[in-house]
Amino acid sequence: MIELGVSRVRIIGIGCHPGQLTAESRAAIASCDYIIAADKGPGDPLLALRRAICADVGVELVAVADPPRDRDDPADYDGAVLDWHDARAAAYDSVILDRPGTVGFLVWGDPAFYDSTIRVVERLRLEYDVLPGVSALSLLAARHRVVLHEVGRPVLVTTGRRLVAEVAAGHDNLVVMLDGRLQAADLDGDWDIWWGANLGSPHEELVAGRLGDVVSSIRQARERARDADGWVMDTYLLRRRR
């Protein structure tokens, strides 16, 4: 592992789109030396935006190789996930010993909010410190003009994987994220819910009403996004009718 003090890292948030990029953040990114990137392969369209944020602050990106990773729902996920954060901060480490300095790592929305980069860079045992970004969770409830709780009442964030478990368990107010497989589709009961898909981007992608009269048209504004951007990241909010 690298010593301390060697090198800082800068954890930034850029928010879900470009636009978004706050001053603060902008900031930050000026002051590294150089940013890291993940490369998930040939035409990562992440890795795109991510050049362009890097090109037009005049700072240089160092795309890495991203580490397989196991998502055909392993026996021990927790340990899949694991063992993903040590190749990454394996990987990340070997380009750090090789270029000490301010290196920034660029967070898609939030880096508070199911992102791996903060626990990624605690294994390098580095001087770091976290820029926070305009959050998917932020911009559905702005979009949709709603509040994510209702009076004097929680709200649970969690992702598709877990919803019908946390659904059982008694929770009534969601937000959801990293769904894929659309899971709320196979509930039972009376819900609203209120998508999105690609908050923030020139294509996005907003449905609203009760589930059981939406579900066709969530389907279908996925393949939206994903044709019109390459990827599909969304987002809902999820609440049992009274």
The other form holds:
Number of protein chains: 2
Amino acid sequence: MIELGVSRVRIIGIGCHPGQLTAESRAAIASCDYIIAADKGPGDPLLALRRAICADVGVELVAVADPPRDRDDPADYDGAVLDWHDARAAAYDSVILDRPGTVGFLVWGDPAFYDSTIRVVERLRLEYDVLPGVSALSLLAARHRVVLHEVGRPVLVTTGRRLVAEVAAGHDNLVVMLDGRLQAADLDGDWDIWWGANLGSPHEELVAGRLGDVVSSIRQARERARDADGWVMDTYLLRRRR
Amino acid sequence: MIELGVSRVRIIGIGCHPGQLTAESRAAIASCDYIIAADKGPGDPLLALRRAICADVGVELVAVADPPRDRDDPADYDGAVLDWHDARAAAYDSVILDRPGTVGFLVWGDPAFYDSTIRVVERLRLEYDVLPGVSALSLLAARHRVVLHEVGRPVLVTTGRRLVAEVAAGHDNLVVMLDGRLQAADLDGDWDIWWGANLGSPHEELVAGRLGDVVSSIRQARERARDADGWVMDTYLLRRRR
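I would like to compare: after the form predicted on its own, may I see the structure of the form predicted together with another copy of the chain?
Below is the whole assembly, all chains and molecules, this chain first.
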């Protein structure tokens, strides 16, 4: 039983498609009084996917209009992100104040990599726990049947924004996330790439090969994914050829 | 139907405890004629866990004695690993030749990080697919309720063996796996650590704090985990304090 007016939050990783929901995440969703999900506007495809999961488990979903975010590569990137976290937290806080209970957030993939949910929920100052999910990194590797590093070697997980600088600093085995501009196309040198878009969706696209040979295939596959799903999110492994 | 004498292999990520089995991995196990699992000797605890999962799903497990591996930090580390992959592949190959069909391998956590199964199965020259699981990295982050990197920043995933050199090269946010000697204890500087051992087991241990303050707590927790489970496997996030 929840003390009157006192809420708790569960951050639940759900993997990259409904078949990747773990038994414990499914049980965690069922334990919630309701799920809060961001609504990014008419026809938000990720909201529709979350609705389907909640309907399947039998838990209500409360959609909350997502505050606008300045994505135009502002000079103060970190500051813009923090403002947006604050705005999201304020929007969720007003819902939870009206309706105390156990409140869930469903995180596509896994909350540990390039996801804001933990940082937003920290601002609510409520008790919370986190359940992991299958990450897009793991699904990328599985689809291409590769290990993300060579034997005993490291892998750097980074963003498209940082890729060119990371390579200049000497990295030769990298997983890139959040790259809306295929920054890999600008790299010098000889690389292999294992690329995927919309991993786990029915319109998932995969391309692998020598970077210089497959850049145009990747660009075409990106557009196919965007046309089919209404959104595109790509992730890739880059390894310098020896 | 499998063509007479022609086998296929499924490499199945199972997460870090039975509650982390995904719906698709469970279905993949059920689709196998049998599961092959390495037997590392009397009372092998990870073999027992795989047996329990197979019993639950209703698929036979065939235990195969694991070839010995030289773990004494040989000068030729890569060569020793490759020899061991060859020996494992030969052992599995003889089982599969005797008994063709759909053969599964259950990977604790996820096959994409510091796991040999994909590399061993490649040597069998059979058709195979890979299903991802919840990785120990994701579970570590969930238990400590942290994101594995700062906003928009990278994370280096590496091994204990390489940690000191990676830090000397300037890395300040690292996830360390396969560290049997708590190499972090040798680092200079001021660090935060989020540490876990035997993540997902009933005797899981977690410690977080300023590295210099918690090294002895970690050593004690490591011994508790080893005593309770008969094995110890630790994973940690290290971040330099600003």
